[in-house]
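What follows is a single chain, given as structure tokens, in the form predicted alone.
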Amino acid sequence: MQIVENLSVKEKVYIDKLENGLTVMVIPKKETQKKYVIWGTNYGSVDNEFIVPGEKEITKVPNGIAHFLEHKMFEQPDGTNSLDTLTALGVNANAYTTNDHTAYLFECTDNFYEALDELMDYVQHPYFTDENVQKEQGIIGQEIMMYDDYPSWKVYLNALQAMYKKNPIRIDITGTIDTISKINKELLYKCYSTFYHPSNMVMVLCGDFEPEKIVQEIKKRLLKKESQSEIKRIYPTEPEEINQKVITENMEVSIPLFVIGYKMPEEAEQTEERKIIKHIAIEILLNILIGKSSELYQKLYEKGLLLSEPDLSFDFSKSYAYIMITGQSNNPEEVEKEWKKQVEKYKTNGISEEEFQRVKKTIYGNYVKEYNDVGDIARMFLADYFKGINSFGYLEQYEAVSKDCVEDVLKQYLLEEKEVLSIVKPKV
């Protein structure tokens, strides 16, 4: 068992790669009442074209199948639902699908081993029939229509569609009513057996655990599986240029929503250190430019152009990377204009040492705060693992991020030709 320690937050992660390929990560939190378990597979909405290990032909599956599979995993042959079973134990359980992974989780103070039994049973025993698949098509169809009416989801999805021409990240995680109608039990079993193999999965546990003991408990509950070679994932070749400069949609909103986005190169072969340094530099940069304490935010807030602090995000995987600034404004076009002026001003004048240090300290404080909650810790370690990162790296590489790094990111990635604007406006 590998032990990785971070002295600044006084935390350790115990990592064990089991015989069947499953990676187990335990972050002990002594004297904590809550226990949190999350079991994830490196399988998300973008994985719609692949070669199954041992096969030669390419398998293409309908959009939305990873999310559909996540929904179906709770159903049991005896008619019960594992989510209901876990809730009856007094356990807070859930599941979710992202672009690059699917996860099943629970949090509890009592009945931990009963809940672990249920989690490890339902994730390892899929049950699909023609009838239950057809029923789920109706349920997810309603969910798709509901998401279509969510302005905050639509403004985000439209920003991705403005950036990307071919990459499946531009497609809604849930798919469409048409694509999910093509899903059947055979396809679900095929995707399950391909992507839910232990070698493609990781389990993260955070709470008052003895690492060696809990790993033994997990081993007891694991099914024996033959080893599997790597899944070959196939993604379309994405053009470097953006797909569309502006997308505007009218919906039931009182105040317009906007996303200013930047399409970035994939850079799939980066080292772990490079990924982390770039990520920290982007966070520092965005906060300098338009964070709560920035000159631009104060100006836009005082003018009534921004109603609250915008959400600043950077996401990436092997096949995509993008920056998004999301907010509300009665005049999104004016916000974008002021934003672009600020970007050019900083490119010309550079960043002052004082604001760089001030924002850098704030970002570090935010990283440390993430270690206060067992759920935040477990979800963070899981998501970072699938990106090829150990979460402690953000604390360890923090000092390596210089003002020059941040200015390089500014000049390299905040490019006019890679920028898009997505707006959701009130219906007239």
Given for the second form:
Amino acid sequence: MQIVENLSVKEKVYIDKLENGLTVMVIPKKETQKKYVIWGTNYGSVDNEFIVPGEKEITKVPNGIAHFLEHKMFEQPDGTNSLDTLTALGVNANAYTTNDHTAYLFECTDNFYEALDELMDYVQHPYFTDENVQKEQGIIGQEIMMYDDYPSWKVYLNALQAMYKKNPIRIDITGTIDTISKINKELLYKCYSTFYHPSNMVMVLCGDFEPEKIVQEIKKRLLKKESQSEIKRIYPTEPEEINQKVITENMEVSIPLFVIGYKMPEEAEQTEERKIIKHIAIEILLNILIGKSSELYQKLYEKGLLLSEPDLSFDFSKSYAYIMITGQSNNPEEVEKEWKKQVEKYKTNGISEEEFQRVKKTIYGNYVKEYNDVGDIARMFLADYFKGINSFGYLEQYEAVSKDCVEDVLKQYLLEEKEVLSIVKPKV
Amino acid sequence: MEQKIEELKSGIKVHYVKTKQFKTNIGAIFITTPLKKETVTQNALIPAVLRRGTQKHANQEEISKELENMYGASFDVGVEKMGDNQIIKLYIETINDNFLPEKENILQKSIQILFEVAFLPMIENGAFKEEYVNGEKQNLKQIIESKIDNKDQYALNRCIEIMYPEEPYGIYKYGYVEELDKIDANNLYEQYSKLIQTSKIDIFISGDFEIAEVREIISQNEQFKNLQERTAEYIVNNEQTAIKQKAQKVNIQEEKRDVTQGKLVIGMDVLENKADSRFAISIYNTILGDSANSKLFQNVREKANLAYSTRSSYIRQKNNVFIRCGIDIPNYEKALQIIKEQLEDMKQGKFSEEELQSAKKYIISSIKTVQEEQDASVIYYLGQELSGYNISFEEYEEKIQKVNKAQVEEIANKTIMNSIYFLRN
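Return the form predicted together with its partner chain of this protein as a structure block, the form predicted alone having already been given.
Next comes the full complex, this chain leading.
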């Protein structure tokens, strides 16, 4: 078992790779009553085309199937539902699907082992029937319609569609009513057996655990599985250029919502260190340009062009990377214009040492704050793992990020031709 | 986690919540005042104006820079509605001094800036700075108008308005656009001065610290010294004070908006005012609709497949239970019928001992979880403070354990539909 310690937050992670390929990570927290377990597979909404290990033909599956599969995992042959079973134990259980992974989790203060039994049982035993698949089409249909009424979801999805021509990141995680109607139990079993192999999965536990002991307990509950060779995932070749400069949609909102986005090269082969440094540098950069203390934010706020500080994000995976600045404004086009002016100004004048140091301190504080809650910690380690990162890396590499790194990412990624604007406007 | 309360001045309490569990400390000031139509908009505007600048940090940029130098302290202001009270909140979260790369006393600095923003605002000619007031009026106007943007929340607020047309609880926490025109830098400052002299003030410090040290920092703080003793005016809200009459008939309202999915909200009154009835009502609410095992989740979602999201929630300050679900619009009658059947089953005691035990476990686990979240625990303690009811987590658990099936059934029979609201296209 490998042990990695971080001195800034005074925490340790124990990492074990089991014989069947499953990676287990344990982050012990002595002071807490709450225990959190999350079990994830590296399989998300973008994995719609692949070659099953041992086969030659390409398998293509309907959009939204990873999320559909997540819903269906709870169903048991004896007619019970694992979500009910876990809830009856007083355990808070859930599951979610993202672009690049699917995760099953629970948090509890009591009945931990009973809950672990149930989690490990249902994730290892899929049970799909024509009838239970049909039933779920109704429920997920309502979930899709619920998202249709969220302007914030629309403006985000449209930004992705403005950036990407082919990459399946542009597709809604849930799929559409039409695509989910094409899902059947055979396809679900095929996706399950391909992607839910232990070698494609990781389990993260955070709470008051003895690492050695809990790993033994997990081993006891694992089914034997033949080893699996690599899953060949096929992503369409995404052109470097953006798809569409501006996407505007009308909804019943009081004030427009906007996303300014930048499509970035995917750089799948970069090292862990390089990914982390780039990420920190981008966070510092965005905060210097339009964060709460920035000149630009102050100006836009005083002019009434921004209601509150915009949300700044950078997301990446093996097949995509993008920056998004999300906010509300009466005049998104004007915000975009001012933003671009500021970007150009910083490209010319550079960043001052004072602002760099100050914002860098903030980023440090933000990373430390991530270590308060067992659930936040476990989800972070899981999501970072699928990106090829150990979360402690952010605290380790933090010092290594220089002003030059930040100026480099500014010049390299904030490019006019890679920029898009998505707006949701009020209906007239 | 334990809370120690000291009333350092009459009407002003300091709550020390000591815990070693977090990397952060939280400081918060809550200014509580009765919700009134005449003052709600002014009060909603005040925290936003306070956030714009102080006598030591003239504008937002300066405040933000100070916070960034404290390793990115988060500072938030806002308003909340808790029962019949409006609460102005100011909130700072900093890294605990043990986790700083270099030794510094951030705790002290954070308490100082919190008090500075709350009680030492930027003043011009004996009033708030006009530019800040005008700017924030514009912002607040947009916030008020944006209540239609989140359709789920909008539907719930509309149902509450329908149930409480002439009462404080029906008031929107951010106030009303028509009131904004009457506000200027002078009358707003007057209202602010009145508030800080007469309102109930609760100060929370949560994290790893020494009480004596924090008490010293607060009592030596210049702004704190200037605060007067007061007989705080506020409304104590709990299941004993929220007395309900049985509605003559159910008020049914439909509204058309641009939605894809229909949002159904049912507001119910609990006609029970016995002390401690909140525990049986919580269990009733959990069995009915607050967990994945609940009757609503099982029947509306899993059996009839009418909804993805369906649940109920209990507002103990007002003795209400709200049922909410998102459904296909033509399924309105069907969904309502199934919901009514669940309510009827509850009344007839058609729930098992297992369901009762599972609900108890669910509530106890949530109450334990509150202690694991620093901000949630502060809000929990504030809720207790305002309902005049301070019990420990252990006592809470005991009281939940003692509830029996007959008591839950009794609550079911005293829980009466008041309004049905449906948002559709």
